[in-house]
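We begin with a single chain expressed as structure tokens, specifically the form predicted alone.
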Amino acid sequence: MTGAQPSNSGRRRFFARAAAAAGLVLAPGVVLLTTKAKAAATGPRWGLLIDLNKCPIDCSECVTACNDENGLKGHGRPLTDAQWIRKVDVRDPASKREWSVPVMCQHCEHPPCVDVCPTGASFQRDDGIVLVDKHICIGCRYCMMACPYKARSFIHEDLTDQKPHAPRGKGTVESCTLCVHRIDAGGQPACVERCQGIATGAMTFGDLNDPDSAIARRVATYATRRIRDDLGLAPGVYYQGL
């Protein structure tokens, strides 16, 4: 019969296929994108292991190293609202034990900051490192709300004396880059280098996909935990002794 309208079930199938193909629009400028499952990992998956048994409460060398490396200073003073790594005091009410836990971007395998970014400024490299493209970040701060680790900061101030390897910009969001410029040159993050060099050696950096790497061997041998592992984000930062 001409002019017949599609059935309700037909319309549901149509909209389901359209949403799967193009993403579901949640609000103006916000799209929940669908992604294909990743192929089996063949390259490196960079990560950190932090042994809290070797991390003194009064040591903040990792924080200082990060600030120095990435130029996290403004107007001659350290910024208080932009820390790419911070020490968080934790206390077990049962045992009374206390820790000072280094917390930074956890470089999740399934990063929620990337999922909610409307412009693609938050993105993940094939090696697992999560970054922010300052050229297309619009400062909406959706990623800050989505991050369960409070690992991202918004830049409110004018900036001077920036490091060429760590571009920053007023009105954009930033977080730990795992010192990607060092990694791409064959090195390791500044916090790890400082910890191993003049501090306690609590930090280990390496390829989690390489079973022969020091970090992969330690994760396989010792009991480790990841912060809020129950969320299913698969962080790339492991903690021993937590």
The other form holds:
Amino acid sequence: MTGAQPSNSGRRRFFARAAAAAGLVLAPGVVLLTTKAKAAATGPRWGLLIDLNKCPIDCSECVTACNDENGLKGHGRPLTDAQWIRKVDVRDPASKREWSVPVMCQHCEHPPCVDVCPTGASFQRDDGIVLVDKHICIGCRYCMMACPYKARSFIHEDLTDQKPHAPRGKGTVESCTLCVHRIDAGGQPACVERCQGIATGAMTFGDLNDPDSAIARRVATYATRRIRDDLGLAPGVYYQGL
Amino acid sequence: MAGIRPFLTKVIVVLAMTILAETGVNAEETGVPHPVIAKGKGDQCVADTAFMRRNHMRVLDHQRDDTVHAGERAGKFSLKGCLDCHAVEGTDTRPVSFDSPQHFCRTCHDFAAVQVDCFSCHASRPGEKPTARFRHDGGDLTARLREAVK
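Can you swap the form predicted alone for the form predicted in complex with the partner chain?
Shown next: the complete complex, the earlier chain at its head.
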């Protein structure tokens, strides 16, 4: 068995190298698959920084803003109603300190929801935003199981009066899109706008790849944490004072 | 006789067509059903009209992928764009939704018996323009919240 290994691994190395160089080439000029180099290093990587020292327990303006923007309406059934941001109350038993942490899709760099999706509906854009392509989603909910942040919701009932910029419907899974329709138009997410506009300004949105952006400078200056950073998913949402 | 009958038939058909055209008898009155399609805003569609009749589903699919995956939002085949131009005024001041048989996409699709499921998710009429930037005026709340985090 051991005798076979060197030639075997040599062959594997050859294939790895060939694949890396040219995708999967069937014959000269006939390419089956091309491996797209990720633009992450050059393009933006959108992220959020939430300063929990400035985030009062009794404020849920970000949640309301999100619901308004994306047309989320509850049916009075908290267990199954769609929820893109939720405030999670936590308490440190030792210090008795209490927080209320806004948790939305953490837009992981290595999103488990994308790994498990059987149809390719769960995907990550080049700028790091993790989305569901609802045209492809079959509603299997594997992604909801895989997400350690409980960030996704399934739509159980027919919906009416959706917002034109936020199509939503029965039988598909959805979650925070980081207000991708606003970002593509040069804006920032509705929660951040509301937080800075009329609440306490605890939220900062920006490009983590741009060293001059406010968010990148803050992340480089202050002690921040990402929820369950030990899982190695490299979320795009940072918390200060957690 | 054999030569004159086809000739007479031709004359009658031509006469009948002329009369029909001049008295303004339309397709419906002749018993041939025909969808009544509302005209869109402006002079022309985002592509040649005949092309759009045949290929709107293909261009929409393309646009869908470009928008959702690559963030391309200024595309001319945007579904939101179709509905902005092809909104049909209802009895109230708002454009009709897909519930109404007069909805642009339904006029044809009901006739052709082709189901469109897009509007279980997509808004089927243009949205109301937001009047204020924020729904709440914020005054009191801001002060209260800033107090709370001091």
